[in-house]
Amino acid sequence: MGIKGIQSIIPKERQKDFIFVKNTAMHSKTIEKFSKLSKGEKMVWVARNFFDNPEAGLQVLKQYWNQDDALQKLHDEFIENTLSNFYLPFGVAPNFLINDELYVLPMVIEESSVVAAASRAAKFWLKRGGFKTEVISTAKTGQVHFTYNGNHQLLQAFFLRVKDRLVAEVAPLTTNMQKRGGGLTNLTLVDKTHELENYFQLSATFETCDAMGANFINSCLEQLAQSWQYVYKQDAEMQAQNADFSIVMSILSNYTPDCLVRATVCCPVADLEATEDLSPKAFAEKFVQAVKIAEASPYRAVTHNKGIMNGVDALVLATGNDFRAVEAGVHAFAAKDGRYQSLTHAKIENDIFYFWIEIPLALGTVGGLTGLHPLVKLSHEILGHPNAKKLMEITAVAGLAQNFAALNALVTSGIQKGHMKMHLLNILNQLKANEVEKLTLIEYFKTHIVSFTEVSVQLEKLRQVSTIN
């Protein structure tokens, strides 16, 4: 592609960002100092070397730029080597009654039916007392990982001697957090040599208040590691052993089983909805059995929990939190007893149906993108500016609601009926149906099973009739 061809699709006010260089690097799939190129040069290099149609590809990248230059610059600086923005739908699920307060939940997700399913579950429980939640604990941890091949009892005694000094030396980093009620709350020496030769940890516990706290925790851990190494080298008794001692790394853990929240719904069995095939009692029994299957079978539990995370991740993304950290911690928690199991549980007791979730959620409402991304700010406004504990509760509810909707469908009409109805528009858009065709086929598939093949067949029939007429 020629330089003029590229320049022709770039607005004049943007062309100052594009330095079109004539060298072999722009025509090679390997490149040195890529991060040093301007945004325009990066786009050109990617287009020339990887797009089937470079000009069309550049046009797609360009059309997803924000027209507000300042806002685009803000997005460009979130990560490195930014070319454009990747949009996901931002929706809301209304009618969530949580601890007797009404909420509308912002959700960012691309999967059809998730927002609709959450909304249906919210509406169902709105008339039955809503969701009740409780934050069980909020502790987060991190470790200084090190190796040591000397006397274990001597190391333990040494740690107890210097523990107060280690805590004192990290104090300058914890002062502001302590003012908010948080900070370093505990420090222990953990012997892991039964799992890995010569492996020990300094395990630190933190309270980070309304911050997720990753940067705070990691800074504290690095200071602890530095102090630990220094006092070890200065201690004559430890040095007399001539033992090998080495800091390996210092890092927070995204496994947060002590940052735990519970969400629950319950109602008399008789208040559950009957279907053509199931009485309220039969529905409750079948629902409980479905949950027990997810407790017993890892194959089912993974899909079961994935559905829970549809709701959790959508809210986590909308509020600017780290969904990868949440996912990792949640799935580790699901396997904490040595077998991967359901995160939700259900029972019938004294003719009352109970359904609940316990889930670790290390979330923040300050720091990170919460003060930068405009839509993240709006999400927090929609939720009423919750603190971290309240956000944990709301997010757990999103997961429980999503799971209730999925299991409700599975034990009655099946998952595909509702899901494929919601997916119909995606199929029609993929097949480039016009508005008249969409309206006609949406009406047709109200009473027919949706599949990609069947939609294709019916669309083709419609077009043939249209051509004849």
Given for the second form:
2 protein chains.
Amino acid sequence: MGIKGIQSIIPKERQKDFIFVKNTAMHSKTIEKFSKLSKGEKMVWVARNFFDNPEAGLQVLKQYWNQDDALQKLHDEFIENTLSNFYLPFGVAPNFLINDELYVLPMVIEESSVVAAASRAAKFWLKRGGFKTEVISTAKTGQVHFTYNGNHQLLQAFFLRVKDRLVAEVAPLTTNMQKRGGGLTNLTLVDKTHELENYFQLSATFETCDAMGANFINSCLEQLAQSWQYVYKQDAEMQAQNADFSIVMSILSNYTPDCLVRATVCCPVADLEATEDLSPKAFAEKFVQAVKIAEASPYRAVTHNKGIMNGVDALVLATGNDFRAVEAGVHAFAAKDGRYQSLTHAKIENDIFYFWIEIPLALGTVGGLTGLHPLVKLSHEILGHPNAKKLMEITAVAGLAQNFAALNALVTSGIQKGHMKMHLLNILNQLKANEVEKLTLIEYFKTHIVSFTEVSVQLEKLRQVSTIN
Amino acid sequence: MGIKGIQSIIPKERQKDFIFVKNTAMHSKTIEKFSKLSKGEKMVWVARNFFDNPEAGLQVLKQYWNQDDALQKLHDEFIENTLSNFYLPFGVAPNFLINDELYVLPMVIEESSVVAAASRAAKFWLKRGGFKTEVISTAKTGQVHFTYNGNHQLLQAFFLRVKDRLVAEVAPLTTNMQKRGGGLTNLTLVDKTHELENYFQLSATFETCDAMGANFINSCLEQLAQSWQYVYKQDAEMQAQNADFSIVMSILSNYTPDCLVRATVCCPVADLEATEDLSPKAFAEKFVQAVKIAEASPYRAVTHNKGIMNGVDALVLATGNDFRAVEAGVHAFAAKDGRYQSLTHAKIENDIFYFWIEIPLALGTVGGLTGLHPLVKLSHEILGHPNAKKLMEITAVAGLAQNFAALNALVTSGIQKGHMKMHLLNILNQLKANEVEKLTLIEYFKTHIVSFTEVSVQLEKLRQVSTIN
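Next up, the form predicted in complex with another copy of the chain, please; the one we just looked at was the form predicted on its own.
The complete assembly is shown below, putting the previous chain first.
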């Protein structure tokens, strides 16, 4: 890349300091103190050493920068070494009736057909009483993990002796949370020596109100660990044992089986829709059978739950929550009984069709990115500024709706018909179809099966015809 | 919102057709045929019915639109009902030495400290031989799920009789994949009646080369299901039984324990870094202990693996793969032995420290968004256009690096110190600190512990001082 290219992305006042430009370090695939470089300098180093065409690659990065410098800076500072903004589509699914209130769901997802499926399910249940939800519990936990090879009874007695002091010493950190109705709600000593030699936990339970609470919990646990170690060293009886005692680590758990929400739909079997091949009753029975298969077969359950998470994660992202935390907690919950199973369940009882989900969702509506990312703030506004409990409910509904739409397709026309129809535009874009070609082929594929090969063939045909004309 | 606002986001030629503007439908929280509206029309409906301040909200959506209309249209068409682009930071982590080649990893992630942690781990192992990887297997599966209440031996015999025909009838769909070295590699009948009454699967195994293969596998399975049903109905012996036979659904599995990759680091224990409190040997032992705890305790394992997925998903997103699919497969794999466990393992053997991950990663480098999203294409370019196997290896390394950095922090200074330092800028932005205040407080917090409260207090102090001055 020439000097001109560099000038355009490195501020003038930095250019003279940018010794790397003429330095061999800029022509090496390793680099020291990379994080100290400016964004432009980082881009130049990456471009020079890792792009096929540095000019073109830099242009791709730059074309995604926001025009508003202050807004761009805000986004740059979310994480480290930011070079550009990665676009995920921000879409909406309307017509969600949840506990008799109407919502439009903001959804951030790159996979075609997810928003369409959510919208279809919402519309279907809008006419059948909508979704009902209930938060079952909101407790989160964290652990101080430590090893100890002394007498177990002595340790238990010691813990009970110092417990109040441990709680008191963490109080300065929990005061604000307590004012909001949360805080440290329980502290126990857990003997895990049957699982691993000499392994114990201090296990703490928290209520974190509208915060997801990771930073709060981790700060409390690190304080607990420090106090626990201190009192242990001060205690004559414990010291007299001459046992090994060592704090290994202190951290929250993303496994949150006691931060649980349920969402349900139900209607008379007769109110379900008949398809070409299935009566409402036959549809309901086949649907229940499909859910039972996901309860019985892990190979099916994983995909079944993946579909649920399409809906859940779209809400999690849009509302500025951490999808890795949610995913980990949800899938571990699906495996809690020793075999990986479906998160949704279905039954027919007295000619009523029931379909529901129970899912652990540790979400926040304050803290983290929620007050910082303008589109996240807008998502919360669209949802009517829900508190954490309400957001748990809405998110569970998104998962249930997604699963309803997926199973509905699977037990009737199959998943590919709808999915490939939704994916058609992506295929056409990839084949660089122009607008006229797109419209023609969208029309054509209303009555034909979409596949990448078939779209290529039809597009080729179309182009030959227009050449002849 | 006034007419002026509407004019700016709805194309002129559509305005006269936009009957909803003056229609009560635009003032209802439910809507029919929403997907048929233009983007501008959708925005107006959402704004009118769900924004606190429609003008301001529409401005937020619009400020994220790309200046380049064609590029924006491309992104709009990825999914349905797109209103804007949701920014996730696109960052890079340099200095990854993987099988003796140097990489910079493109990472898409909103969580602060993940890219910094990856970079730290990369630099640490750069000087100690780097990461070694190996793809163990690449098979994916899918199932035709069906019920049958007839004789089991008869069904098995019938399946063996028609198996070749089933495979032959799916051949037109697999030709292209076969040319690339993949295709349908195995087809079996699985009796699942011990798990659920009358439940069987046709289970198919596929090699999908450089494609993730979801569409390919689903299309094959739907064809298999159709053929299976047809031959069953044509077979005199099976019909004579008068048994119930019903295809429930056909779909790939996101559970991919046979699409597995391993990444490893190792070095002499003496080459590890001493900390203030720990010798290299004590550090190695504490690190191994922390991994053993994640193997033994599900509450710890979930968070441990969540950290791994911070790295994995950042690569998955940057390379245009589907993180829900990867998450579901990975966590189910972590639970495969009946208890949810750590994906990484560590040991000390002959004074050598070993740390490794085994993780199922069904990734693609062709198809889906990989050829469509300009930043995804650039990610593949940065990585040197890896094939699917190489991308599995790089992604596993990202997970292992992340976990190394997390455990490193956890067993030494604790997780909060580094994390909150990285999060400091977000807190300062949230408190609307100006550039001078930011620089002052970044300096201050180099030697003080970061918490939201403490940052607020210090910023307040600073502002009082500047008022006095």
